[in-house]
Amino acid sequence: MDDQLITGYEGQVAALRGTVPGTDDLRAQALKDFADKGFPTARTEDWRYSDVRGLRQQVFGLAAPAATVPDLPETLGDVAARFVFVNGRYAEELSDLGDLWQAVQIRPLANHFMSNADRVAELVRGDDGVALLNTALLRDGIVLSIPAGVEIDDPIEILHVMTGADAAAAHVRHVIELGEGAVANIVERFVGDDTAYWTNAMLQARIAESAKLTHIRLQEEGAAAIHTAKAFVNVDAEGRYVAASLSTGGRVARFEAHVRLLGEEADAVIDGVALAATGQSHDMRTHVSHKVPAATSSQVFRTIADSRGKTSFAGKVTVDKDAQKTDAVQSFKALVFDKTAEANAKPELEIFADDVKCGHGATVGELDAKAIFYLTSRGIDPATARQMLVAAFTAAALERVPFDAVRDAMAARIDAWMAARADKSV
């Protein structure tokens, strides 16, 4: 890898020493591994569809505090609390803890390790250059610990805002911990201006026995942004992880979900929608690892690519030899609106047990001309007909979002995206 990149990021790691107690050795090791591995390339199998050349062409500095207070979008319905991060830094004055602090332990990342230095070892390092750099440069984030039996009904919103951060990056790390039987709902949102910044976010969660975490993501970054994000989730017996994402922003965007089912009757639901306009690349990757018997997982992904847009999905399910009675299903469907659009699919099953029920399917096609004809023959104009078909196509990946206001907001963004190109010919 380019020595200038290594030198640049070495300087950033040096500047962050002591900012998060107990992490200096972790940073140093992550930086060393990053220098050895470098950023992924087109020859890196897990990154073959992601165009991250922009990361290899320059050093992204650490984003400075915003010069002015940014305008914030409205919350998507009622929320239990809102945590705002501006240019990767927690903005206490813009956040609202509501009454959440009465039931949940809330700490900024640095404060958490100040009193729990031995828990630094629990931070996920990752195994590629992007994750390793997040570990080396993590500076801020939120740690939420929901005690056993506590149920937080309304969503907890984590809003990431990037403004005036040209050629700069935010490396944020969140830690979510659910005690036995606890329930929490996280809505992560990513917005930004049109500067060429990089958001590099990681969230790790531990879901104890019979607990449930819902994790909704809306990625609406600026048009020139690079967005990389990963979720690492461990689920114990009878625990449940429900995830849904919508990706519309950024020049290059990638989200990965890595879920390990560690107890019997654990369950994972991972759904997503990606919409790629001209010049955009959206990449989604999942890896669900069934470690024990009688666990279940289900995935539904839908993507749409307009002219010179690209969407990609790689979904892997691994079933260990002792994970009998596994039930895992995966569905991916893509629409392309132009011959220059691109949709890639790579579903994988890696099964070492013999008493399982596993399946996957992947299709890529165009809007159904017969369906459009049927609708127009009943008085619906062609543009509206196409919007209706797209709404129906993506609905399967949104129907398991448990909050009406959030689900409606996601559907509205899909409608707005489609409205701008609904008059395209089939």
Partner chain sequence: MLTIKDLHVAVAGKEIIKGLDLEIRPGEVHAIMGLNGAGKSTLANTIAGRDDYEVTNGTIEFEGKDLLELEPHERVGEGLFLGFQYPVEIPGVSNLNFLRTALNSVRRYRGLEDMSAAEFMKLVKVKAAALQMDPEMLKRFVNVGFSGGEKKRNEMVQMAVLNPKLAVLDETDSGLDIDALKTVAEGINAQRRDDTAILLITHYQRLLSYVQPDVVHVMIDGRIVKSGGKELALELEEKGYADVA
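Now that we've seen the form predicted alone, could you pull up the form predicted in complex with its partner chain?
Coming up is the bare chain, nothing alongside it.
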């Protein structure tokens, strides 16, 4: 890999030494692996649909603290707490912990390992250049430990804001731990200005027996941004992970969910919607690993690509030899608005057990012209007709969002995305 890149990131790792006590060795090792592997290229199979050339062309600096406090978007309905990160740094004065601290252990990442030095080993290191760089450069994030039996009903919002961060990156790392029977709902949001920044976010979660974590993502980065995000989730017996994401922002955006079902009757729901406007690329990837018998997973993804927009979905399900009675389903549907729009689908099933139920479907199509004529023949203008059909198309991937205010906000963003292109003829 380019020496200049390595030197640049070496300097950043050196600068971060000591910022998160206990992680210096981990950083050094991750940096070494990063130097060996480099960033993914067009020939890296798992990255072929994500054009991250931009990452190889320059060193993204560590985003500096914001010069001015940006205007924050409203929360999506009631929240139990809101954690705000500006340019990758926790902004205490903008955050609102509500009463959450009374029931939940909350720590900034920097303090997490001070009294738990051995827990550094639990940090996911990642196995590609992007994740390794997050590990090498992690500095901030929130660590939430929800004790056994504690149920936090309202969503906990984690808002990431990027501002004035041209050619700079934020490598945040959140750690969510749910004790036995605990319930928590995380809403992650990503917004930013028009500078060419890079958000490189990772979230890792451990869901203990019978616990339930909801993980909603609204990715609305600025138009020039690169967004790479990964979630690594382990689910114990009868635990549930319910995820839904909406991706509309960024120039190049990618989200990966890696979920391991480690206990019987663990369940994962991973849904997502991606809308690629002209020139945008959205890549959504999931890997659900059924390690034990009788676990279930279900995925619904819907994407739309406008002219010269690109959406991709790669859904991998692996079923280990012992994971009998696995039930895994996956549905992917893409709309393309014209011939220059692109949709890629790659379902991948690796099944080593024989008594399983695994299904997947993938379709790519255009908006139904007959349906549009039917709607317009009832007085509905074509732009509204298309909007109604798109709302209907995406609804299946949002219906498992358990909060009306959050689901409505996601649907409203889809409507707004369609309204913004209303003057187009398809």
